[in-house]
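Here we start with a single chain on its own, the form predicted on its own, put down as structure tokens.
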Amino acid sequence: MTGDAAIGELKKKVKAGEEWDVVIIGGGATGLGAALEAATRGYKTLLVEQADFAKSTSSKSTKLVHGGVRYLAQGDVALVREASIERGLLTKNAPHLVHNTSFVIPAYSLWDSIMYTVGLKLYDWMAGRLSLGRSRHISKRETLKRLPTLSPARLSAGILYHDGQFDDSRLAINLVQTIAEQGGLVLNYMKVTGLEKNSKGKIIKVKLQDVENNDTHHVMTRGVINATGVFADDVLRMDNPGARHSIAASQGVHWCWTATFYPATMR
């Protein structure tokens, strides 16, 4: 449930003193993913976002759904295998959001040609039946035809391979719709302004402020997920004012960020 109906439902549940299994703070890729997981597993789920869904880090992705080919060079085979499968499943499940995109790696020596060809054939093999297309060795002429601005000096050939490209904003909205269909409550322009604990130090309430009309709501919960990305420290300090800075730059983020889970006993 979203929009005005969702706000009405929130007010109704707050008035009735109902308790949420989990309140997820942040409507980016991580928060939406966590909310979808919780809602589909039957947990009473509330997600709140202070602005537009996927407005911050999640709107600044490379728009690639890739299998992590560069991590293959680093030897992280398990990560590449997992990413390749997820890429294929997303392409299969959301063809309106994902499309096949071809890339060409120029080779400037025989060694480059062999290394990239073997590596990308392995990349194809790891994706199995979910591969987006077979990589292949292409001539210098075809490489320059596909990449006309490339300098031909010392160029020997090219290797063509396939990955995915997607619309991150549409995916975010589709996730919101699915969460709502699964019984979750999803609200944007709803800002978290405080956390309330019981005598044992466990978070039991989340204070919310409607950004559009400044109405406040206190919702009871059994658990909180902080999925606010680069703003995670702001929420962390609501829980622990003396908490140290915990966010650092990440090496390669495409449509994800870190989430902090504040444990509570879940059903």
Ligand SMILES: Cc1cc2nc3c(=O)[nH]c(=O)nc-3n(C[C@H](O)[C@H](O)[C@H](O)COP(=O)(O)OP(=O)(O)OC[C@H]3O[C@@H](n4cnc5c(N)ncnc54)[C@H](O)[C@@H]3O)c2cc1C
Given for the second form:
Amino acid sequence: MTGDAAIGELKKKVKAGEEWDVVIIGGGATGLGAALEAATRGYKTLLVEQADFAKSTSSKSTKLVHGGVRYLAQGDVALVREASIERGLLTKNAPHLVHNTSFVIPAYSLWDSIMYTVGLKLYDWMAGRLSLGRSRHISKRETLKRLPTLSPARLSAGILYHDGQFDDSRLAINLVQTIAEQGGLVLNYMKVTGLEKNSKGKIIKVKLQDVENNDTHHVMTRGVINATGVFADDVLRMDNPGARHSIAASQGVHWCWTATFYPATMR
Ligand SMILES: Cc1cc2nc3c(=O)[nH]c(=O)nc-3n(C[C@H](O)[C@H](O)[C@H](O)COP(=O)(O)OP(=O)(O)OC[C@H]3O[C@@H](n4cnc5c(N)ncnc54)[C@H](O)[C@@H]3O)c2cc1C
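Next up, the form predicted in complex with the ligand. The previous block was the form predicted on its own.
Complete assembly follows, chain above in first position.
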């Protein structure tokens, strides 16, 4: 349930003294994923987001649903296998949001060519039947045709491989709809401003503030998930005011060359 109906439901449940199994704070990718898991497993689930869903980092990503290709270079095979399977499942479950994109890695030596070709063949193989397409070695000519702004000077060849690209904020909205369908209560413009504990120090209530009209609500819960991303320390301090900073905010930039990013006139 979402929107005004969800606020009505919240008030009704609070008045009846109902308890949630879990309150999830934060309506970005992490919170929505956690809420989907909880609701589909039959837990009474409440998710609250202080602004629009996916308002923060989750609508500002590079929008790649990748199989973890960069973790391959770090040797984290288990993570690549898991990410490749997740990528494949997302492609199957949400074909309206995910599409196959081809990428080209330029190679500047024979060693580059061999290393990337072998690595990306391994990447294909790890995805098994959920692979998005076979990677292949391409000539210098084809590399320049696909990436015309590359300097040809030291270029020797290229390796083309496939990964997924997705609409991150739209996926978030579809997750909200699915959580609601599964019986979860999902509220945005509802900010967590405090946590209340019992005599044993266990969190039993979450204080919510309706950002639109300043109404406050106290909801009872058996558990809380802090999925507030870069804001996680603020919530952590509601639990433990002396908690040390655990997050250092940084800005990230992803720069990627893809064969499909180019408008037709540049090909
Ligand atoms: C430049 C960049 C590129 C990226 N590219 C990719 C990519 O291509 N593919 C990929 O898979 N990942 C990518 N990522 C990573 C991905 O975007 C993040 O891991 C993900 O969005 C984090 O989601 P989150 O839910 O943890 O945090 P957020 O999206 O920040 O969500 C936290 C939410 O908590 C809410 N909140 C905070 N405090 C409160 C409160 N007191 N009460 C209620 N709500 C509160 C906030 O409003 C916010 O909406 C990229 C990240 C960056 C920075």
